[in-house]
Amino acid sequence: MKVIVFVKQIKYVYAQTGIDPKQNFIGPDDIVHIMNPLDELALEETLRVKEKHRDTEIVVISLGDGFAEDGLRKCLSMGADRAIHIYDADYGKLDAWMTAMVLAYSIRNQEFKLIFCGRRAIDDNGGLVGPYIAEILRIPHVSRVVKLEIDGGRSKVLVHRAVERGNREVMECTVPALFTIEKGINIPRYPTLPGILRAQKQVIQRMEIRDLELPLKSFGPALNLTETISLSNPKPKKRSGGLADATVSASDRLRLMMGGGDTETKGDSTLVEGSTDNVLSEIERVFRESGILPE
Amino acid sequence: MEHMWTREIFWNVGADKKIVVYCLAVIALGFFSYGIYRRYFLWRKVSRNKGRISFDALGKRVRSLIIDGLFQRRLLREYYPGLMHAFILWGFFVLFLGTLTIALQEDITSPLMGVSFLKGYFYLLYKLTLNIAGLLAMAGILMALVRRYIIRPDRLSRSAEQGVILIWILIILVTGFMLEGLRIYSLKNSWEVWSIGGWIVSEILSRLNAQDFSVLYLHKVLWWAHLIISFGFLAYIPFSRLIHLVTSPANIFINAPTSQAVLSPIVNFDASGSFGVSTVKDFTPRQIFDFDACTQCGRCQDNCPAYISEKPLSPKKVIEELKARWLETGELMKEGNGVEGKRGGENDGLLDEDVIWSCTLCMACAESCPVYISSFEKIMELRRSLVLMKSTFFPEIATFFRDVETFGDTFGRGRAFREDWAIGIDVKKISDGNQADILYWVGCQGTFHDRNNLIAGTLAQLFKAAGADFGILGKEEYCCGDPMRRIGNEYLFQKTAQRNIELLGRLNFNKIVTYCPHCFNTLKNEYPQFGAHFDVIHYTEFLRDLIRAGNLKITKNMEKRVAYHDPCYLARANDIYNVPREILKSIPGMRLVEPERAKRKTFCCGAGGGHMWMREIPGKKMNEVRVKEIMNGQPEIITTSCPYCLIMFEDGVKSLGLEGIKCLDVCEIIRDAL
């Protein structure tokens, strides 16, 4: 059984210590290259599938520049069987649709049962590539998967899907199918040392976009359907500041400041006060009453 | 009368029985050699690794053998058990030399050269010495019996074997004195009062008015009994815990030059290799020999912070359990069976994981061991196997590894924030074109921790005030690798170390000064394993030099009671405990109170061995245990020179609800006294 995992090596901006407002104050030291954490969860889920179904072959595919290889190497060290790097020197200029085209066409002629990818990449937060790929390949997809079971005949997959407010939607789906993985599904493993050393020697298959026989006359960012105009930081939330009023005690003022101002608690919410132990047992009681925790 | 001062060696037994004695001796030695030979198989053959015992630093080995072996330095750190053991050892050592002297006369000098030297004043001195030795040994045995069966300290495990050994030795000594007493009683020579022990027995006999005939008969019987019991004892040595007569001194010889502060590196990272220890067979012969040198004296357990904090770890039990697995495996192998002992299988750990993770790598066990056994070294091997081979550890450790891999620091904050602690201080940066005399290695704690970065700043300001030419690496600084190595991720450590060594080798500076004792130990003692020899000093040494040279002038009085806590990696690993005390004492009015465990005997704060990033293993909180101990001296300020210790104590002081107790770094006290 062949399983495909699409992973993305992202530029993770963890700080804004730069001085140029045009660059959103992002300096050269503010970026690290990491594998999209949700893709890592997707790979981990595949590895767990493989633990149950030993004949599974895991192929990881990444579109990107030279850094993509680091991510693929990591996937190999965690236990993926093969890695394919689709090289794109202009990485970052394709939009979600074009990316999905490239990725879908890289596996169009292959026999696969399942495709996994992260629910979104945490750099652009698009969440579109997965569903687009499924659309192009004309297979079903389920997004935001938090639990997954393959039935014995391997013809159907039972998935739990996260919907709003912690609710879950249970779905059944035929294979082949694509699933985008939501956080919380698992905790990814840390590779073992033999895994790391093995991965260093493994060959990563490299493909060029022009080899993919895309159904397009030309190819490139010019065919993007969407264009990013600009990125900006969120505007700071307005908060009513602490009261200068000296009649309020220091601890109350502190609480007001940390609580975001002198606002009443909303609707039917409860304010729990007291020592840490009291607060915790009260929270536990509320959780049990509302059915979040079993009685 | 002087020529009379001697004795007939086979008196009352007959010299013709000599041949029987020698036959018995050969049999006893045969058993002894066979036992050692069998043991040799277990020492060498159980291990998969071919370890060679190295003989470098021979002077140091011999010195330790004499000081720690013969003169019992490490044992005598505890008076009662130390003296007890030393009495027995010294007593028997002298008695053994005495027997050799007789053999020398009877078998070599007398028959070959006709010389008998055991007479006259020499004989009297000889007798007195041997009698004192025998009495000492007897006192030691009685102390041991009292300790084992009346005092019953927690650290001693109970087994019948130990009782048997003690009683056996006692019988040898008692029959020896009785023999002498019987002989003195029947010969009635007044000068034999020099044989104190025998004289006492003969006095008792004369009070009892014993009959000459029965005395001679009893002497004959006892003589043979004494002989057989003594030879039996010799034969019993390799089959009991008495084997430590051989293994313990050998272990001192083997391990004496090994520095506990340095972990052994993995040299060959080969994808098909196996790393760390998952079965007994993975231990090296040297490590296996450690198991056999252990006498279960329990000093390690008494000094282990994890055990004292009621965590599941006892360093003594670690060795005990591994020894049992080793013997079990060895016996199975002897039977031609390739399988391993009960818990030695590939999928079944040698020790419980909770035990393995309870260790804080404080080295107290190795420090307290009289025969240089390191318990934590074995735990480290097991950790390496868990981390590198099985990848099983707490999830927070995985996060920690990722943080270091991605951001290069233990906090996962990233290089963009590396220089934030120095905002407003204006510190020079050392780079390819920019050199300085001193490289100030701040460390992740000093850089990122909200409390410790204040101390890093204070230090920089002190250096500036003293006019030192120093610089920092700034954004180029990286984790030194200590926590990864001590959690067991040797691979990540070596990658980190290589990166740092490459960087430091490129830059121009004379000395490295570190804030954190862990960075200090790693840069100073562990990087040389990878060919990098830097001149590294800890900031306390640097401040001491600055104060001595008059570059920092202490002007203020501080009427305070201050307790100094020794960080493990400064005091125990690098012998730096007088320096910070000297600094603190240079402040007028300061009263230094010593915690019960201080200097090389110090107690872990609870954050070592990666525990800064690990959950609390069930038991008492180690930092609270330590803070309580320090508070016995009723200090107003707890001071230390390690970022980890400081955080742990601030937490401990808060959680214990101690009001008005300040936790300060040594350099903060200096700053306040300028």
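Numbering follows the first chain given and starts at 1. Computed from a predicted structure; not experimentally measured. Each form is matched to the other, and the largest set of C-alpha atoms that superpose within 1.5 Å is called the rigid core. First, how it differs from the form predicted alone.
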Contents of the next structure:
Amino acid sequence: MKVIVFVKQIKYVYAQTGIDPKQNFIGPDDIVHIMNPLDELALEETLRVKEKHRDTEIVVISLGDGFAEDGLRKCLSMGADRAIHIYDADYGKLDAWMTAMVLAYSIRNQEFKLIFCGRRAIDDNGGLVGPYIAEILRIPHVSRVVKLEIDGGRSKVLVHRAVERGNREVMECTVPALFTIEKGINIPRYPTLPGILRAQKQVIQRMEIRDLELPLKSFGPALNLTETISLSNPKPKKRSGGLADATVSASDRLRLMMGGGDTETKGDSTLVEGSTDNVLSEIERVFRESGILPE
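If the structure you just shared is the form predicted together with its partner chain, then what does the corresponding form predicted alone look like?
Below: the lone chain, stripped of partners and molecules.
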């Protein structure tokens, strides 16, 4: 049983120490390359499938520049069997549909049972590539998967997907199918030293977009290329007093809590002040008068 896992090596900004305001003060040393965390969860779930079905072959595929190979090496060190690198120095300019087109055509001639990928990448937060791949390949897909079970015949998969308010939706899906993985499904394993050493020796298959025979004549603006015009931080929210205001006194803070955010208390709210003994006695009296405590 062949399982495909799509992973993405992302640029993660951990600081803003640059001097160029056009780059939002992000310097070259402020960026680290890491595997997209949700894709790492997808790989871990695939490894757990292999532990139950020993004949499973795991193929990881990544579209990206030279840094994508680092992510693929990590996948191999965790337990993946093969890795394919679709090299493109300008992959960041492709929109979600073109990215999905490239990834889908990289496996369209392969026989596979399952496809896993993260629900979204934390750099662009699009969440579109996975469903687009399923659409291009004309296979079913289930998003936000937090649990899955493969039946004995390997023809159906029982999946639990996260929905609103912490609820779950249970679905049964035929294979081949694509699943986008949501956080909370598992905890990824750490690569072992033997795995790291083995991964350094493994050969990563490398190809380019032009090798995929896409139904397109040339690359250009018609390929849905995107361009980053500017970068900016989110505008801070205005605070108009309240519990977060450091100038509010303790008594006024209590009045805000009891009044639902208004400085004037509502209903029968009572503010008790004084020594500890007086406060406890007054609270007991109020509770008895309100019927909370028996007389």
